[in-house]
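Read the single chain below, which is given as structure tokens and is the form predicted alone.
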Amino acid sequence: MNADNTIIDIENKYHELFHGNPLCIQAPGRINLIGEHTDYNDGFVLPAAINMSIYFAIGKNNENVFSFYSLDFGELFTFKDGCAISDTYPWANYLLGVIAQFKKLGIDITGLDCVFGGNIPIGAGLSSSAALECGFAFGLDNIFECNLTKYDLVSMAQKAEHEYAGVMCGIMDQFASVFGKKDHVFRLDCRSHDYNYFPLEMNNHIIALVNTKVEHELASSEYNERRKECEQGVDILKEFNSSIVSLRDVDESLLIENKGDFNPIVYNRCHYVVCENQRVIRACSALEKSDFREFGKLMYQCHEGLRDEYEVSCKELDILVEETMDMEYVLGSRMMGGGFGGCTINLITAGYENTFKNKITSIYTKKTGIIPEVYFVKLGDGVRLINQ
């Protein structure tokens, strides 16, 4: 979907349904180069905002009525103050959750109208939900002149997902949508929320995403289950070191020494997270040296851990990763996101875009009967106004 056309369509729909001149906002999706399922364990991640976004047209009304129109679904949801979670329009809950966070701060959010839509594929692991939450929060902050900080918006968007979507996500997705910087990735410490930008000028390399076009029902329930299993591991390790608060505090040697005290499944979950945190540190070092070969090796190691120890991959994702290993122009590949479907992220040599797309599409279609979607993404800025 062309971004400029999407913005025009959204503005036109707003004027068709509502009155006045809306505030127009762009909120990007995100990729995560490495550091998967570490965010809710107080670990490290390496995300970036991308040039795929959700766009909004938002304006006040004087009727104390809230109207949300989803361009992608072609659905209008209208309610008065005090609406509970919606079973009929699940997409509206992300917006309702954001409004609830503003009200918790004592901010009076009166009636407003909102039209939104975008080109982030839903269910692809590119955090369309975080973009929806962050863009809407950014809009409310501007319209009602709240003067909230960027971090306030991130925190409120995360809480909206916890309370209204029922997914106990970490902070990475929302953080990337707000703090993204063009041509940069950033290492985020999910405990302290300190972050450092790393330039990633992709002159000789391309980031390619391959969408499996599957989204297994296990995704949400298993996500929350993994979080509980990691917490169980922390409780065990506290017996050996009382200073341990999360898996972020655990050395691999301590984990290995006390393996006998663990349920094998819980041990594997913890071992993956501990090793993945170290991979993020090593990946940043590789970027500083422009060592993309080493970075690619770490991506493959990440996928192995997600597949074998964390068990959040699926046959479709595994096929996509395994087939790249014989492609000399692919430096690294792994599943990205919560798992059980969505996308793989691939680091490929520039100039091989068409070769990669044609080959991976042919192989995957032959093996699964599903035609995948391939996206070549660039790194972009975080949430922002687009009509100022």
The other form holds:
Amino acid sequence: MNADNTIIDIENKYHELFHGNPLCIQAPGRINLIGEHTDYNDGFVLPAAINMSIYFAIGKNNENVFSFYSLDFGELFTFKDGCAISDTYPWANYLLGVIAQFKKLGIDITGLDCVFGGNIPIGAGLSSSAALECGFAFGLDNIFECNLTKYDLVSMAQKAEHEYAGVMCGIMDQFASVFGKKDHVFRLDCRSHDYNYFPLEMNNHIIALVNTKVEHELASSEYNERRKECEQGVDILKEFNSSIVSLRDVDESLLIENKGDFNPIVYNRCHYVVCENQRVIRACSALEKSDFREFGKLMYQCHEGLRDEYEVSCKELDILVEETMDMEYVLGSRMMGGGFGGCTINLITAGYENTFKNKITSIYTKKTGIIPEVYFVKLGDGVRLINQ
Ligand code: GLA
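Alright, leaving the form predicted alone aside, put up the form predicted together with alpha-D-galactopyranose (GLA).
Shown next: the complete complex, the earlier chain at its head.
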């Protein structure tokens, strides 16, 4: 599989396979600085879109045929009229899921041709699936002139993931892919959907992602399980305070006082989420003061919570985080995204990129036998047209 395609490759393939001039679109992946597993608990997150994207060339045909070509996989999927979930081409389900959302709104999606591909590593926790859903939703909105809002697209993309990929994800990934802004992170309140952009004046700092290159099987089943455990916690806490709707409404003190009523696993899950929400607020104040040391400490605390209380880390992620602890140029490091593989996110002092890359690659390879990948990412804009 070639996961390093550019818009030129995508457009060329479109012209080779189909007729007419397509609309070209770029939809980015995302990082999340802090606020993990808080989005589906109505909490806070601090994501950003990145300069790794999926590109699309998309156009209507008047034949009532749907053709999708994945350039990364070199596979063509074609159907007429309606289509159920595909077992043969799992990637097509994200697109089918998006079409289903348009149909639910009564929008008539007639035949179309689409080629897509890009440079977001798949299974690395950088939300290539959200980029696929958001870019395609944005494309349909444009070619069928639906005039949906950006928020509509986010919510339809999220529903596509729920219904066609079976992951009951929160809203962060799709939100970041649509609302990302160059050189900014944003704090999103996942209850009200209010968001504030923060310029990330990194000056002397760099964001480095280290890809474990593992993606453990458990990821989606355990994800849905965590969601249920959080809901169980809310049911218990409602008995003490009927105004509690989600873990967002819970104080750490209320949780501690009532620890005896909890099964220890559910308690740990809730404790992690309640503390993580606080950490996002503290991390934003640290950013406002350009206090990157404090920000980095919060990242390490977040990892500890994800590893010990939320139990979504894995040995490979833990090795990567632990090994940074005596690198004085690393301010913070933690697993990022859903967990059970994917990347760590690291805040490092500028000028140490090569030192960091060489050292972490050699230690990780020695300890696991796997050669990791290291990406130094920049923050980019959300989904957009690129040939206008
Ligand atoms: C995945 C989900 C998001 C979010 C993160 C964990 O990326 O898609 O909604 O829950 O995990 O923070």
